[in-house]
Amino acid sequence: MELALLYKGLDRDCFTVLKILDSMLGKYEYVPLEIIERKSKLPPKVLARVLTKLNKIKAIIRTLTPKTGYRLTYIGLDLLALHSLSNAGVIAYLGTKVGMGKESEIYIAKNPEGQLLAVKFYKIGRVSFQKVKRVRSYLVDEANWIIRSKVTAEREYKALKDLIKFTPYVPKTYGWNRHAVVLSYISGIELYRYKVAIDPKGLLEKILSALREAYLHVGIVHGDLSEYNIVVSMEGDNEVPYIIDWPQYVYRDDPNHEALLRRDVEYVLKFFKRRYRVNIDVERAIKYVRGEAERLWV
């Protein structure tokens, strides 16, 4: 079923018994049914029918060993996200899923205004515990994946924040709740299923543009960066560069940030070069996004 639909078939009851799930992600595994029925205070019966609703539509999983208990899933999750979100003003349609990837789903979404937005909800344990060492070396030591895609969220908002004073190269946040981030819906296609570039050193150009502004104002180096989380949208005449997923980022003064540096940067040269013929040289580059040139091209 829809999430929409899904969010439109809860009461409050519902909202309230999912809140008491998650606020015990740290505590429990799955949460002991009296710790529930006392901190919800509904009627025995209120709370049965609250309790098999969520649970049939997967929204919570229940355990009957050692004794009865309920775990949060992800779907209760989005639940959560969109309830707070929608409260908040910051969302008043939800539509379809329009995007998934190994790490998130993204939906469609309007804002009050009927301004089109995007839902990027993260949901961390779709990809192996050991890519999430090595990309995400923040999240190593916490060992709930709901709480790690909370935190991945919570990064790639306050990074896009941040950000987007100093470039228009990233997406625009609108909010952030859980695992869930609000984005300004880019209608476009991703780098490397762009065949056909109209001006490939202005695109080159304006992505490493993006890599400088982050390093210098914001202090970060973006960490993964590639052709995929790259999207290119043509606003009038002109294709504009969307780099994306920024909650592995790292701070300047992170011993990593250099060699991670490099390696978004030769990334991106290497796509240029095989794809659009445009050459230019790894070192000159670098200097560029570390303001140590002032112009890219010589």
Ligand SMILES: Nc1ncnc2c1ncn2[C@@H]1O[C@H](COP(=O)(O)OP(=O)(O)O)[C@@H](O)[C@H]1O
Second form
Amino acid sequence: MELALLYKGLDRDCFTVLKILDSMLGKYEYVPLEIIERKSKLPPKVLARVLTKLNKIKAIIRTLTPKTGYRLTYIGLDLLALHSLSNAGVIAYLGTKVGMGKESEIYIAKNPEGQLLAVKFYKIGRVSFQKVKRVRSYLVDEANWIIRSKVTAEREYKALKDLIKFTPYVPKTYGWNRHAVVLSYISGIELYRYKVAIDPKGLLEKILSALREAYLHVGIVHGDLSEYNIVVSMEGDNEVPYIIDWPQYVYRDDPNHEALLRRDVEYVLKFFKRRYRVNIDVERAIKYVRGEAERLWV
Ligand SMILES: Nc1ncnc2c1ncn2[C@@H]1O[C@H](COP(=O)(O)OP(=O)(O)O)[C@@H](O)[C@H]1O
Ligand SMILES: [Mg+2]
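Next, report the structure of the form predicted in complex with the named molecule; the form predicted alone has already been given.
Zooming out: every chain and molecule, the one shown earlier first.
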């Protein structure tokens, strides 16, 4: 069932229980029923109904051995994040899934003013924990992944919040909660699918200017730049690139930052050369991004 529909079917008691399981992440493999009873203060009948419902929609998973207990899943976490973001007035409407990354799912949404947003839910480990489920325990795997997804969402939120002060070529961020980051919705096409550019040279210049602002003013290097993490949007007659997917950025004082910056620049230049026949000297571009040259062209 769709996330928005699942969300609508939940009442306050459901969120009370989900919150308890979230707060116990990493403490128990399965949170014992007695603890949920005590913390939620819900009458046993009500609690039983809530647990059955959450279990049915796979927001939680039940175990009966050695005793009855429950644990949170990514679906439960999605619902909790939506609940908080909605209460905070960050989002007012959730639409369908519009993107699927290696470690994330992207939904379209709207804020109370009706502006289009993208909600990126981190789902780290989603693929691998299917495989290792039988070998290792939830506590070392899924709970850790959920915790890592939360850290990653916060990290991306913080980078984007700083970046937007210096370059228009990143999505704007509107908030974050748990493993979810709320971004402006970019209506566009990923660069790798963008076959015919009107002004490829201008597009590349904008991308490099964004890397330069990130480096000089925010002090960070993207670290995973490629034609897959750039979205091109038509705004009036202008092609505007947006650099997305920032959580793995490194600071300028990271020993790897130089190699990563070189890699990012080389990737983009290679792509523009291959696809659009735009030629910019790599060393010159790196100097420009690092602020050692004022202009890209000699
Ligand atoms: N702000 C956004 N607006 C519209 N689509 C987006 C936005 N952010 C991401 N997407 C879509 O979702 C896909 C995955 O997003 P990305 O941030 O690259 O996540 P991942 O880390 O999983 O690769 C992108 O390729 C893009 O198609
Ligand atoms: Mg990506």
